[in-house]
Amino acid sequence: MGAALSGPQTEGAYRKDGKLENIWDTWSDCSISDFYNKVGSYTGNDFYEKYEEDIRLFKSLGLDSFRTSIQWSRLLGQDEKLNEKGADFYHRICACAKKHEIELFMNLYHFDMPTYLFQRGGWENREVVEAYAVYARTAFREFGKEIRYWFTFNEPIVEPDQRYRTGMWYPFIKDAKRGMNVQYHISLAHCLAVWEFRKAKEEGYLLPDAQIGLINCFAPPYTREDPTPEDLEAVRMEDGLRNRWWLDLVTKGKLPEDVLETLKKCQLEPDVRPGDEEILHQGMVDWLGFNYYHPARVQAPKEKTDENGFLKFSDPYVWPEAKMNIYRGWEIYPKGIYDFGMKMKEEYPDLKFFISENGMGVEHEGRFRDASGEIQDDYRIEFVQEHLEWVLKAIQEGAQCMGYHYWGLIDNWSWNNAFKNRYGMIEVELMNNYQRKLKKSAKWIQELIRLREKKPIEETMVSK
């Protein structure tokens, strides 16, 4: 049981101690009005200054682990040499986690490319893929004796979608072909990082039991109860592009052939070069992180092409019985965790995984503050309780699920939504020096963990 967070969403100190500008800083500088309440990337939740307090909070709640990420723009300078002050910050985090006997999971990339590399083409440029491998190599060798669990990417499907397909994130590109190349190049970058990990381990830079993985938002796909062949085709491609693409990569060292064939037919295939097959084969991992917030419900597209003339594979399907988180616009469907667990058991039985993110964002939580000042977030307790029950059922039926991390345990800055939707079980008071304050759900999870240590988890879940 642990917490999930990320460097760019928590650290702040965006130009402190030699940190370079990243793409979020650039967007914030260019158009601060694009961010909720004009809160840009500059502050995070002040984890850079409060990491010791936060790790103590994790320990006080009974958590045994937490995940964050190194910021590429903080660890390396533009000359690709180590930024000593940036490295020292992450060494201090490692030491603090060890002091409090909390396992640190470290991710290398969370949508936060250094701007100077983005200006060279970002993930569209093979040279940037190679630069990421240099960054990964440096991180493994610098922190290899302090960190046991590593991850190459968090949600590698998101940037191709948000920056290149839908144009929701700066620089607002809407080009399916470019998006496909970005997805492919991120896949190659992952594989090169895994290769660097294996090499570093062989050379003695890493702990003997160190492991490498990948984290993605694997949204189980569903369609109508009476699907047409076209609806099922939409499910195949939804699952193929967003789930099987990464699952096949990390278990088989290759991409799903049926998806590549479909992309080729509609002239959306990525630009493959000689030697790529050997690179992809390096991408197999030790275990997997599964971020889950909502399912994917799709149906056959009404139009063959989108507004930009690219082939559409599906349209959204609104399930009549859907329960929604109205603040985020996401469906709440706890059974999706179980369905994914069964998919893993049946199709990828040798790969262990853990729930690496799961959480509920709610707007204007101050409405639920009681007379004592504590936020009574019973809705969040219900959300986590229901999801944990389905996790337990999946484990009982053979899924190799190793644990659960809640996102984000402490309220954090969430991209251009900033602090609009609060996810935390711990409140951050923005107008009071980022002071931390427990919500009702934090005390609930603390008690749940305490009970788990005394009796079987099945009895704990029933009693709660």
Ligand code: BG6
Given for the second form:
Amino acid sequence: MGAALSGPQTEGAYRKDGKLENIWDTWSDCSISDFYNKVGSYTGNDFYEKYEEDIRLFKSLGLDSFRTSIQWSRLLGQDEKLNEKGADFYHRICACAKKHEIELFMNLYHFDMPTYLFQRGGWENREVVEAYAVYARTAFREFGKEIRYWFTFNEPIVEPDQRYRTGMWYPFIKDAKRGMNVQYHISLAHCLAVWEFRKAKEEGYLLPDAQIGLINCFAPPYTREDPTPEDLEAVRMEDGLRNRWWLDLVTKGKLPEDVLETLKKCQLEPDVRPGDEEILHQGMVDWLGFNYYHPARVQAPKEKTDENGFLKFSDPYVWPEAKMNIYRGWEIYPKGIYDFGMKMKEEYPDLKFFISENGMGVEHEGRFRDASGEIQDDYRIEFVQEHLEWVLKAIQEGAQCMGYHYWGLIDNWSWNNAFKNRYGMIEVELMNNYQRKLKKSAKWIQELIRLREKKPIEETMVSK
Ligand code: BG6
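What would the structure be for the form predicted in complex with this ligand, given that what you showed me was the form predicted on its own?
What follows is the entire complex, opening with the chain shown before.
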């Protein structure tokens, strides 16, 4: 049981100690009104200053592990040399986690491209893929004896979607072909990093039991109850592009043939070059992180193309019985976590995984404060409990699920939603020097963990 967070959403200190500008800083600088309440990337939740207090809090709740990410823009300078002060910050985190017996899960990339590389074309440019491999190699060598669990990317599907296909995020591009190339180049970057990891291990830079993984948001795809063949085709491509793409890559070292064929027919195939096959083959990992928030419900597209003239593989399907998190617009469907666990068991039985993110963001949580000032987030307790029950069922039925990390254990900066939706079991008081304060759910999870230590997990589920 652990906590998931990320560097760019927590650290703040965006210009401190030689940190370079990243794409979030650039977007914040050029259009602050795009961010909820005009809160840009600058301060995170003050983790740069408060990391020790936070890690101590994790320990006091009984958690055994914590994921964050190194910011590329903090670790390296533009000359690709180590920024000593940036490195020192991450060394201090490692030492602190060790001192408090918290296992650190370190991710290398969480949507946070350094701006100078973005200006060279970002993930559209293969030189940036090479630069990422240099960054990964440097990180493995620098922290290899301090970190056991490494991850190449968090949610590699998100930037192709948000920045290049739907154009919701800076630089607001709506181009399916460019999006496909970005998805493909990130896949290559993942593989090169795994390659670097294996080399670093052979050369003795890493702990002997160090592991490498990939984290993605997988959404089990569903469609209407009586699907037409076209609905099923929509499911095939949804599953193919978002789930199987990464699952095949990390278990077989290649991308799904049927998906590549369909992309080719639609002239959306990525720019594959000689030698890529060998690179892709390096992509196999030791385990996988599964971020789960909501299912994907799709149906056959009504129109063949979208408003930009690009071919559509599916339309959203609104399930009449869906229960929604209205603040985020995401469906809450706890059984999806089990269905995906079963999919893993059937289709990728050798791959171990853990729930690397799961959480609920709610707006205006101040209205749930009791007389003592504590936020009574019963909705969050219910959300986590229901998901954990389905995780447990999956484990009992043979899924190789190794654990659970709650996303946003401490309120943190949610990209352009800034601090609109709070995910934390620990509140951050923005107007009070980012002070941390337990919500009801923090005490609940503490009790859950305490009871689990005494009883078999099946008997552990405590009521709210
Ligand atoms: C995941 C990301 O997609 O969901 C996190 O890994 C993100 O970075 C989390 O914060 C919750 O989404 P959001 O957009 O509400 O912050």
